[in-house]
Each structure stands twice: as structure tokens, then as C-alpha cells.
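Below you'll find only one chain, the form predicted alone, shown as C-alpha cells.
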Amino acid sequence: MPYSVIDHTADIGLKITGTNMPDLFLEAARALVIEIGADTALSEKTVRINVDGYDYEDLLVLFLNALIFEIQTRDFRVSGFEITSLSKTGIRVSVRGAHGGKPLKENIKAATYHNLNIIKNPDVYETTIIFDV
């Protein structure tokens, strides 16, 4: 499994791992989709998110948030993710899903910073991300 709930108070934490940095990211948004119940089996419409930052951990909490974005104000539930640019400054991700649908199991206010490292271990990509709910 990609990714494990971890007990954190009053808050979300999910460790995450990835075989490379792309995967990690994409796993994590998985995480944050499938976590909330935010993710549908349509495929309607493609939101395009970038985003630039000063290193990869800025870039996932800045990915992560505008997810988060999409989700929560604009009413998007999500069947897919491509990321069609990823760099240690800017990530491009084409996210599938569609408008409206089901309620949401966890409402989150944002991706943090707190302890927020990602680590290259010899075969995985592993980080842990708290949310803000």
C-alpha cells in the first residue's frame, strides 16, 4: 500500500511512499482523493494545476493545496491524475474527475509544512504530510 493513516491530533497524517518522485506525488494525491472521498469514476472534465516552489516539499504542499482548492470550493471529485511536468521548482498536473457528486467524508483545510521531509531510501520515495482539518 502506498500510503498508511497515521494518528495525529486533531489533524490528518498520511505517510506516503513512492517508487520515484513523480510516483510520490501522484500517490499522495491519491491518498488525499481516496482519505476525504473525494473520488469518482467520472471523467468529464480535466483541471490543469500549476504550481511553482523553491524545492520538492514546497511543491507537494502547493500541489496538495490547490487540490485541496478544486475539491473544496470549486465542487471536483477526481478519477485521475497525470502529471505532465515535474522539476525541483514547478510541477504540471492534468487532473480527471467531474463536477458535483457525492458529499465529502472529511472536509480539510490545507496540506502543512509541520515536519514535512521527503526522504530517498534506497528502493522508495517517503514523506509524511499532515493536514490541517
The other form holds:
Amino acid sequence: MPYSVIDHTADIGLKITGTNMPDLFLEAARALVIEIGADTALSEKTVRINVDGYDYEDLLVLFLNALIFEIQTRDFRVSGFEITSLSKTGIRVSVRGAHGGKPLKENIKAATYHNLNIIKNPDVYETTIIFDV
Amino acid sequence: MKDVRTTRIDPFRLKIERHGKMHTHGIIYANSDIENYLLNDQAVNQVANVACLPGIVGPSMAMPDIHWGYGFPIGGVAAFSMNDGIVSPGGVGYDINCGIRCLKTNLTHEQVSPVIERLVASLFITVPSGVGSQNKAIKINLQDFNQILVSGSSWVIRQGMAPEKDIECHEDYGCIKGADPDSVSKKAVERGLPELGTLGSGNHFIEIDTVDEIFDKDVARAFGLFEKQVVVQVHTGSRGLGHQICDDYIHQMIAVAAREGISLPDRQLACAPLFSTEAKKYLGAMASAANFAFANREIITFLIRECFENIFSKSFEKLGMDLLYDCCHNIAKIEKVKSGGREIEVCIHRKGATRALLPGDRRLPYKYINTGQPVLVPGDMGRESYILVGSEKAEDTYFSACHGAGRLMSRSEAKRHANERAVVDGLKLRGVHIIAASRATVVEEMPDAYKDVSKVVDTMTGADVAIKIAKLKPMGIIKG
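For comparison with the form predicted alone, would you give the structure of this protein in the form predicted together with its partner chain?
Complete assembly follows, chain above in first position.
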């Protein structure tokens, strides 16, 4: 399982693992989509998320929050992702899916920076993200 | 900071000694019951982390409903010098001016009890609630929206949706000064505009209560409260507008903190010196979201009054539906406090805490000048809520008190403990009728997921920060 839910008193914590940095970002995005209930089988449109940040942790928060905005404010439902570029200071992602669809399961206000640290182990990247709900 | 220890200094307070990078000590309001709850999470470490921020005045404090947040602890109170202190968007939180109000009626439990199911159903249908809820009945353009950001509840009153006398029953008269709509991003406007007049989800609610017990007859009379009276509590905030503003400014302030050489124990505490341009812009945007939240609760109140009018076939004026008070839980405000024997201006962050002004305070409306401000403390869905006023030692907390029961159990733990049917049936046995937009919310918000609010309130009263005026018991609940 590339992610697991960890106990946090007030909010939601997701522990994410990936085989490399792009994989970690994709698994984090997929975990968010599953937890929030924003998945769809439709691939009618592509939304592009381009964000620039200070480092990988900052980029992860910015990317997830941009995704939350598309899902919650613009009613986008997600069928897949493609990272077109990822560096330490920028990420470009194509998000496939469709507007409208089933109601969300959970309201997530934002991904937070609380204790956020991307750890590189010999064969896996991992991080824990706290989401304000 | 990790593995921070506390020592007990009296039956109602714990102290974190200054150590490491802390600029001051920490004080947690906790009796022995609350102290046991503290073992479960990282909230104590977060009190110590806040003490590491520059320009902090007095201790880093936490009220007894303290629990693990994301940067500041929930229940945190900290003041920062206007000269060398900071403002931290994460110290206010994503739901800027999440707050609570209490609306009185002249109805009794006996009158409302036979229609409680109809009333709850009517409120659930009328007030948009749940994840991503929008109020399509409210048509406003960008100009109106900016007016709301600048003027808060008074905009709602100008539309004829509430009586003028509501305004004096708000913290800061329903409008935080200094709002600057130009400091609010387009994304924040897009996220917030359709959500005006909606309850949202999570721990937000409308609750119909009965006054179960009066502790102070004189103050209760001055507040217009009597035994068996029905009142309505509304808990919600600035919805997506506040979330986006917080998100926008935390990112900016990570760079500002680096530029200013501010060492952050947790990036979520990103902050800017109060004299900086970034801090001024954030405070302008924060005030905008706070004013949106006041207006949001005022519009929901308009809808609640309509529901009562329909069910009881009387005008809301004849039903005595006057506002008792509306107060903020998540806010940073410029206030004067005593420090070192003199009065200084500071920026007080209340992250899950309520202001508690004492009798005679010039910021109070005339009607509460002799009593002090009503402090509204909602409990969980099944147990009591309280109405307090500040007491002598409130000066020690910069006139702050607890804002609720405080979570005890994570949402996933709650789901492991119960299912929706069991929670609804359990509430029914306690005489509480609930309708929720989401089954998951009912379980996540079950009574056992929260501390016993009476223990929280007992800590505040034991420490002489507040005194009890009345206790409320729930009858009906609408959850998002």
C-alpha cells in the first residue's frame, strides 16, 4: 500500500511512500483523491497544475493545495496524473478527469507544512502529510 | 521541539520551563483530568514551538481544550510585540474567524420538543451544509463581495436580513477593522464567493439547545437567559475564502522568515515581522476573511429565523430571537495588554480560543458593560455546552478562555469505535435529534471523540479565568 492513514487528533495524516521523488508526488496526489472521494473513470479534460516553490517539501504542499482547489472549487474529478517535469523548485503536472460528478466524501481545507519532511531511504522515499479538515 | 516536559504549578496550570530556543516559558491550563488527555498527542511540543517565535510577550499559553493542531496547538494563545514580534497565518489557521454565536428565543423546551424533528428537518433543508456546500439563493457580484469583506455583518443588516440591534452583540461589532480586499487573491475570491451563507462540514453545526441550569441568576437575567429556554448555537467560519488566504500567505511567509533570519521550529509557523509589508497585507486579508465569516453567520441566522417563523407562525421578533453574542475562535488581533507593569500593544493570536472581556471593558457594548462578554463554549453533540463570563484572572490569559471541548480522538479512531447508526441511536437516547449531510461526519464527531467539556470548563473556573453563567443541553443538531 503506497499510503496509510495515521492518527492525528484534529486532522488527517497520510503516510506516503514512493519509489522515487516523482512517484512520491503521484502517490500523495492519488492518496488525496481517494481520501477525499474525488476519483472518476472519465478522462474528458486535462487540467494543468504548474507551481514553483522553495524545495521539494514546499512543492508537495503547493501541488496538493492546487489539486484541492481544482477539486473543491472547480468541481474537478480525477482519473489520472502525469508529471511532465519535476525539479527542486518547480513541478508541472497534467491532471486528467472531468468536471462534475459524485459529491466529495471529505472536506479538506489544505495540506499543511506541519512536521513535513521528505525522507530518502535506500530504496524508498517517504513522507507524512497532515491535512487540515 | 520534541519530548517537552511539563511541571504542575497549581491545580489548574502546568508549566513548560524555558529551554532550548524558547524565548519564554509555556503555560497550559489543565487540571489533572486534562493533563491525562495531554499524553495522547504532540500539543505540548507545539506550545513550546510557539515560545520560539520572536517578540513573544509573556508565556506561550494553551487553554484546557488544547489538542494537537498543525503548528500552533488548538487552544493556543500567544501575544507578540508590535516592535519586534510577528504575525503567523498558521497561528490563526485556515478557517479564519471560525466562530460561534448564540441566538435566544422566548420559547421553552416544552414548546419546541413536539416539533423538534420538523424544526431540525426545516433547518437542514434551508441552510446549505456539507462538503463543498454552496448557497445558490444568494446572488452577489464582486462589488457586493468586497463590501462584505470590508463591513462584515453590517452588510447583511443593510440588506434587511437582520435587525440593526444584532450588530452590538458581535465581537468587534461584527467587523474587524483594516480589511483590505486588494490583499485577497483571485483564487480566494473564487473559492469563497459561492460559499457565503453556508455551514460547511466537519465540526461545524447548528444546534438547538435548552438552558438546563443557571449558575448566576443576575448575569443570566442580564443576558436574557432563563431555565428551560430554547437557544440556537451556530458554529462555522470563513469557508474556502479563509482556507485559501491562509494557504497563500503561509507560502509567502516561509520566504519572509528566511529573509528576516527567523528560525522556524515548524514550517507551519511561518511568519513575518509585524512592521513588514507582508504582515500588513496578511492582516488586511485576514480581516477580510473574518468579516466574511461574521456575515456568513449572520446570513445563516436569517435563515434560522425564517425556519422558526414558519414552524411557529410568528415573527422572529415575537419569538424573541435576539442575538446573545457572536465571537471569533481563530483570529489575530491588535490589542493592549499589561506587560512588566505597563500597557503595550501586541498582536494576540487566538487559535481555538475565545476572547473574554471583563465588566467595565470599553470594548464591550453598553448592554454588557456591567456583566462582561458572554463566552460561548460548545460541548460535543451529546453533552452540555456552557455560557461563561471572564473573571479576575482573565488578565493572565490576555482575556482569553477555552472555545469548546477539544478533540480527544482522531477521526480514524472514531470510525474504529462506532458506526453511524450507533451514534444516532445513542444521541436519540439522550433526547437529541440529528440530521447530517454525511454519515462519516456523524461518526467522526461522536461525543466520545471529544473531551468532557465540563472538565474543560472546570479548569477555567478553577483557575478563576471565567465563571459559569448557564449550562445548555442539546435537543437538535444539524451537521454538515
